[in-house]
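Shown next as structure tokens: one chain only, the form predicted alone.
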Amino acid sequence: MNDVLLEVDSVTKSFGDIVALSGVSAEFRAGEVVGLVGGNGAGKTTLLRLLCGLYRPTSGSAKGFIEGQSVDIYKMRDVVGVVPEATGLYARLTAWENIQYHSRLNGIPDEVAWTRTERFAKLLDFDSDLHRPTRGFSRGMRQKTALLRALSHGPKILLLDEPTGGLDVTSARMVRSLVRRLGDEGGTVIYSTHNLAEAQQVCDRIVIIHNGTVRADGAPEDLMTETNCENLEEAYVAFTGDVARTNSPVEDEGRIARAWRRLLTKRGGSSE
């Protein structure tokens, strides 16, 4: 088994009278691309705002591991990259620049930082962009920035947070492949989105977070074998007994309920 990096165990995260996260437990190991699926205001965002150290737990526990010896979770910030749905770069600078000032602040040389910067941005498409100042970017080309702000001190952890949201077809390929490419040589990427397709394309493993607690943790064939269900999906509905309101009602409730019969009948339980 892969060496556990991070772990929340029985974490709750309040905000004054809002509970944004309940009881929530899970480990993720070296290796792995792990989902973060769940709607909007589930959790995800405060899930990876904990894991980065940015908000403490208001009970339970985060901690990482360095060798196998756990640490308070703040101590993990070295080795992880950062990738917030808000992008934050400075406009007056250049690509570059705003990828190098981070560097800087992680101690990395500028020719390491350079070389890591270029060999992921031609993956991207993105080497030519590199010295164009960032205002006046598109969505993506920001999107694009920022993972490469993330990957320059060369992180044991990526942490990203709706990372093709917005984006056009194209870039959100390129993101997409870049991630499945850091998971196969052997990186460690926590991956949130709402978009079921993607993680089931990308993720090895994935966490369904509903509500502000976790609803399932498995490989996404796993989560569809034990709801009996043919796509991720459905597996979703099943797990949360939540659905979109493409429908109409009736339609909705109808499917919700075969969702819910597959999963008890898979479980031994009753649908009565």
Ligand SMILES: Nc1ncnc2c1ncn2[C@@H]1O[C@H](COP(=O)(O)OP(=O)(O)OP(=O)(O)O)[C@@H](O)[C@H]1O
The other form holds:
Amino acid sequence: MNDVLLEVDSVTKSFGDIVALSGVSAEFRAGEVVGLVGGNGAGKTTLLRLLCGLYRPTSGSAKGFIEGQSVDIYKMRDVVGVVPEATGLYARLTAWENIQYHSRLNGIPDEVAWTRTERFAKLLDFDSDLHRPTRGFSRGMRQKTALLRALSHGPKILLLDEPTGGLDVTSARMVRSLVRRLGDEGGTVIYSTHNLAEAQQVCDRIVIIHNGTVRADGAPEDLMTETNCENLEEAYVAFTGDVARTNSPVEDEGRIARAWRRLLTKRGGSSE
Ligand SMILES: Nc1ncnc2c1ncn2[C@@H]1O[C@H](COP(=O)(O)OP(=O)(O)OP(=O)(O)O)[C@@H](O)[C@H]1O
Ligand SMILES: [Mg+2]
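Next up, can you give the form predicted together with the named molecule of this protein, since the form predicted alone came first?
Expanding to the full complex; the earlier chain stays at the top.
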């Protein structure tokens, strides 16, 4: 349970003048489900891309571990499954053909990939759509295809960028229970989400990222105890100090109504 599989140490990642991550250190172990939470542009996707070897750190190091030996993180790709922010499916291929193409590239026999795909597709209530071309798929259907594709080579580590975004209530529940089950069976899941109630329910550990830095890293209960908060959303606000964006709904409604009236007046419309 304590085996570290992925590690970033004092990582900074810049894109020209933009510093997406600054001095980020974190470890990810076998059998844990870790949630990356943070606002838009906080650096979650950048961290996930560093963890799958797609980006190189500008400074600091990103390492993987195979049987306790440190390796270049890129060498972990055989054991890592990724659901990226943009699913990148081939529109003319069916869902299964997309998955098959990916698993063939990973040297997985078709029968093995199919057995895995069919099993998980049933769980996601997606088996009847597997032979449809992905052109015209809804966002949730694309998301499910990408998840099945990531699972098809039997990865030890799953990196998921907002995997429940766009899913209906039942499918999101399925994905949550799938993620939890993978963790309980010894797999590692690292995933970004904006849904704090979900993170509290599913994750063993939460890493709060704010403006490219890690503000907190711990079990959901510990983060709540540390801030004396009753739920993770309040703890998140306490750690990030993101108070300006957390007015009460009534205050927000008032602000929106005033802005709307100003806009209408400017356009010469009614202010009602
Ligand atoms: N390839 C890139 N080129 C330029 N800037 C980038 C690139 N990738 C990320 N950034 C910048 O790095 C910062 C962090 O972006 P990132 O996508 O990691 O945020 P995020 O936490 O995933 O946000 P969201 O919740 O909106 O998905 C942003 O300012 C973003 O514009
Ligand atoms: Mg993102």
